[in-house]
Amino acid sequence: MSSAANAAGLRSAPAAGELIASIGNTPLFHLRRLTEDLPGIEIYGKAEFINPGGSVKDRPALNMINEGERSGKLTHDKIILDSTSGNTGIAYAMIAAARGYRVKLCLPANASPERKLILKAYGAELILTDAGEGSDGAIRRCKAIYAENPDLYFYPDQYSNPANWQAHYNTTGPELLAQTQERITHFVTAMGTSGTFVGTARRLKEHNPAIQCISAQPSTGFHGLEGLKHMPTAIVPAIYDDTIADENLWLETEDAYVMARRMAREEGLLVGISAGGNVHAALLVGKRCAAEGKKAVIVTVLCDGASKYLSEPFWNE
């Protein structure tokens, strides 16, 4: 770089430590218009979108990279294989043309346009399954792949992988303790994988039991929340510990939809339908504890931002 542009302020292309240092220690917004008329209630939403691959997958695909590493299971002279619906991919083709690494995904077909240009940009191929299968069509033709020819992948398999949830008990929940001095009282979250809410509920149910824990998924396995599992009648991550939660809520797609642009409207914030969702839960929990004369501080996760879903037609209505 030349003397000028150093005086300029300007950076070269950041190296692929400085990348990866980049992941986590996200900020924690408070939302505070959609709480106006909720005295006493406090709702919080940690920014997972300004990660540097744009969503709260970083902080797992990373974990398992490094994982992988460590174990030697993963090598330059394997292809990094899984299936996605789109954020973990986007994460491990990051993580993996910083690193040196290729990269094949399965994802279901209907995953949002922007997702897929995305993944292509980054360089990964993309195997795409039948959209009526859902994510559990993409896991079934990823394990096809891998079983044809095992030397030739590392599969780290998100649904399976405990480095999954473990990068958000030794991340996520530490940081949401610290950065509500550990006054959060309710931890709220819908699920995919369940990385996310089995990792960060452990951690925070570690630290204080009382604290509530608390799950979402979709009301059927029909449903337009990209990423989310209806554990019912979806193949169950293996992470998944349907003991942890204190409770789960059911959610609707339409109301995920209203709250994304809620968000953008009332908080100044463009995110994603599952961040969507997240909040119309968090916010359901809010109005509940000041229904009942108490007070709370509700923290939710704003998984990604809203750049990957633009194409759709609900920000219109």
Second form
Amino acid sequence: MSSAANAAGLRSAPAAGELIASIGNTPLFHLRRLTEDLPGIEIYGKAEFINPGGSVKDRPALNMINEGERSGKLTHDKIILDSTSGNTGIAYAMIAAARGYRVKLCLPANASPERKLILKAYGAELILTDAGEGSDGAIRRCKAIYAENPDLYFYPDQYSNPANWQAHYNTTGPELLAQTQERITHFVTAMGTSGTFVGTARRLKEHNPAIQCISAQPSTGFHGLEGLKHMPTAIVPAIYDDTIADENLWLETEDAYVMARRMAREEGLLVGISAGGNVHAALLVGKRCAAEGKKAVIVTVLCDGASKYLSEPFWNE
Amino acid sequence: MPKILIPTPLRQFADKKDSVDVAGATVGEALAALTTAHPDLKKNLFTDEGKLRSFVNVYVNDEDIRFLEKDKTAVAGGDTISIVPSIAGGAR
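Having gone through the form predicted alone, I am curious about the other one (the form predicted in complex with its partner chain); can you provide its structure?
Up next: the whole complex, starting with the chain shown before.
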């Protein structure tokens, strides 16, 4: 920036670049009003909805595609194939469009209409799987499609691909350390593939083993927490490592709805349902620390924004 | 008798069955008969106040009961009732 621009009070803006380069380096927002009555407790939300594909899944999707290109497994004659409850699919579809790949996705038929419309708008081919079987049904269908024709596809398999959690180990973890000036005491997030939790927690623990890493899951296999998994009854992702978490919290769908609404109305942050669940879990941890008279710097992940869930009735309940 | 399809995550609470035939002239009666036969389903489907939980969508032959007559929607033999969790978005 020139000194003239400085003098005029103009803010510096990033130089022009590519869409893909804008993935990551998201802001960390202090959730002040939620913690007004909790002295010594700070809760922060990592604003992953600011990623160009609108969710935290841009990070692993980009890393898995990059890894596929590096290893030679992904070439332009291959179709990118994976199962997803939506956000990873949107990230694949966006990156694939920008790089000239085709995408085929298996997703449960009860994924939100907005997701399906977004995926189609990016030009992805959708295979809708049995709604009653949830994301596990999509996983099984995807494996079957791949097995029929393995040469036709690049199948990153987000549930088993180390490049998923490594994206968070290499980017999300270091960003949180820098953005909290290494003051972070607790990291709390719910799990689907478990990539965000596993990768971020590994990096944080490596930096300081005292940082409490707390996972969260739906309380039963029957829930409305899109993208999240109840590990005891679901197909457990190969990348999940159950030895990392200091503790696990169990989430109710209704609590996530209530918190998504509070985030909109009290913090001005229009976030999705899993983000609501994450903030609910972070607030539970905050209340517990406050009751014990402890200070805490708690960080959670605002996985995506509300735009894909606006047709849900809970906003006005 | 109407048939209720049990989604995979709920089968553990319904003796592993994928469908259950129940008595009842309305969706409300059919679901009540289901949770009487399989009491562990109750807290998965209903709130403490007895209302269907907000993320639970119920369909009669692929029609969402919210757009029919809700729990008063009539059912008869040959009708299929599906229980589908909203994993974001009420429609399917």
